[in-house]
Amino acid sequence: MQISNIRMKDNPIDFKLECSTVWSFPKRGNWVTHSSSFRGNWAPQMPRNIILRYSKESDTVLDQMVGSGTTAIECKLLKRNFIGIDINPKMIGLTKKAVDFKSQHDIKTILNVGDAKNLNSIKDESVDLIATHPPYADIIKYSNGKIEGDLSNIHDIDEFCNEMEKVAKECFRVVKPKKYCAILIGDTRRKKYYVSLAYRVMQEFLNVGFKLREDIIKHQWNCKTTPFWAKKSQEYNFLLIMHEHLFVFEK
C-alpha cells in the first residue's frame, strides 16, 4: 500500500505516516483550527495516521465521542466523509467550530448529539472506519455528573468495562466487514495499584468479535513531569504513566 504525503496549504509540510508500534510526537500538531486547549483531545496526527492507514478518499469515518473535533478537522482535510457524535451537546458546539473553515473537498460532515452506547441513527455495516479517543473511566470528567450516559463519570473499572462493550457492540454494528476500528486509550492506578484499563477494554471489543490487527504504544508528552510529581514518585514508589494504546480492530 503506497500513502503520499499531503502537502498542501493547511496541512503539515513535514507530516510522515508512522511505520512502527511505537508513535511519539513531542511536538503535536496546530495546523488549520487545531489547538491543544482542549483537555484529553489527542494530537492531530493520531487521527491523520489512522485515516491515512486505514481508510480512502471519500469513505466515511464515524468518531463517536468526538470532543474537540481533532478527527473531524482531519477527515475535512483528508476527503472523508464524517459523522461526529458526543453526548455532550457542548463538544457538538466545539467540533462545528472547529471544521468551520473553507475546503475545496465536495465531502459530507454530520454532527449530532448521541450516546456511543446506541448509535440508533447509523445503519448496519455502513461506516468504514471509526477512528475515537473515550475516557479513561473518570480521569477527566467532561460533564461532572450532569449527563446521564456519559462514560468520563464512570469511577468503578467493572462499570465502565461493561459499558465499553455496549460501545464495542455499536461498533461492530456499523462497521463494514474488514473494515476498522480504532480506538486510543490508556491505564490508569487505583489505591497504589495498576489498572490495566486499556487491555480491559481491548478484551470487551475482541469479545464481541474484533480481530486485533495492531496493538500501538503512544508516547504521552503532557504528563505532568514537574519536579512536583517526580518527588511523589519517589516518596510514594510508583511510576508515572507515559504511554497509551492504540488498538486497531478488524471486523
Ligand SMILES: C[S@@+](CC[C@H](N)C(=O)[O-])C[C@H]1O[C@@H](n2cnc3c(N)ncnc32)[C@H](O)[C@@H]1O
Given for the second form:
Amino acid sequence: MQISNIRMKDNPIDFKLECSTVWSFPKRGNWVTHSSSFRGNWAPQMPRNIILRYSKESDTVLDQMVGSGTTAIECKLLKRNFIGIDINPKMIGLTKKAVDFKSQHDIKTILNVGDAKNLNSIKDESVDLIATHPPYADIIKYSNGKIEGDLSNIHDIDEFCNEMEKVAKECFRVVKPKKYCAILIGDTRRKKYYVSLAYRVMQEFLNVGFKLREDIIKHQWNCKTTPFWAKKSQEYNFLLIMHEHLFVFEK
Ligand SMILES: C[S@@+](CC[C@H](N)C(=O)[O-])C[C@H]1O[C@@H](n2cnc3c(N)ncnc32)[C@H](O)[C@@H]1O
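May I ask for the structure of the form predicted together with the ligand now, the form predicted on its own having been displayed?
Next comes the full complex, this chain leading.
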C-alpha cells in the first residue's frame, strides 16, 4: 500500500483506509472530477480503498462495467494503468470526460465499448485487479431496454444470475493467479419477499473457481427516493434495504 506517495493536491485530505468489514461514507468524495450527478455510481472511497489494498503502482486495473468512470479517475490518481469497458457508449463518453484532467503520471487509460460477458480484447491472466460494480438486475435501468446485452434490462433473477456466471468466468480468465477481483452488489425485493441477489452472484464467482477473501457490508445512505419508500415501508410493513455487499475474491 503506497499511501505515503500520494500527492495531497490531487487527492482527498481526509481519506482513511478502511480496516473493518463495514464501510460507510456519509459524505461521498468529490475531489477532482468526481460527481454525484450520475445515478448509480459508487462513492470514490470504494474503488480507492480497493485499489490501495489490492494493487500497486503501475499495475493494470479493469472495470468492465465502468459507468461514469469513478474507478478510472481513482486509477489515474493512484498511478494504475486502467482498462474501462461498458456496453453503453454513453458511459464511455462520460468516462472519457471524467478522466480528462492533467496528471504527471505515466500510465495508460484504455476505454472501449464492450460486453463484460465476453472480454475478447483482453488476454488471459493479464489483469492485476478487477474493481467493478454491476447493475443489481433491473433496479436501475441504464439503457431503458435499448441496448442488447445490458444486464440492467434483466428482471428475472435466475436469468440475471446465469448472465453473471458468464461475467464471473471472464473475470477468472483475465485476472492473474493470486490476484483479486472486487465486486459491489446489492439485494432486492420481489413483492414483499427479500431476494439475496448479492449471495446468488457471490456463488457464481465461487463456482468458477474464485476464493472469497472478504464480504464487506457497505452502508447505503439516503437517496432522493428514500422519503417515498420510508412511508411505504410502514404502510406495507417491510424494511428498506440500506446495505450492499462488496465481495473480494482471489484467484
Ligand atoms: C452500477 S453501474 C456502474 C457505475 C460505476 N461504478 C460508476 O461509479 O459510475 C453499472 C454499469 O454496467 C453497465 N453494463 C450493464 N450491462 C453490461 C454488460 N453486459 N457489459 C458491460 N457493461 C454493462 C451499465 O451500462 C452501467 O454503466
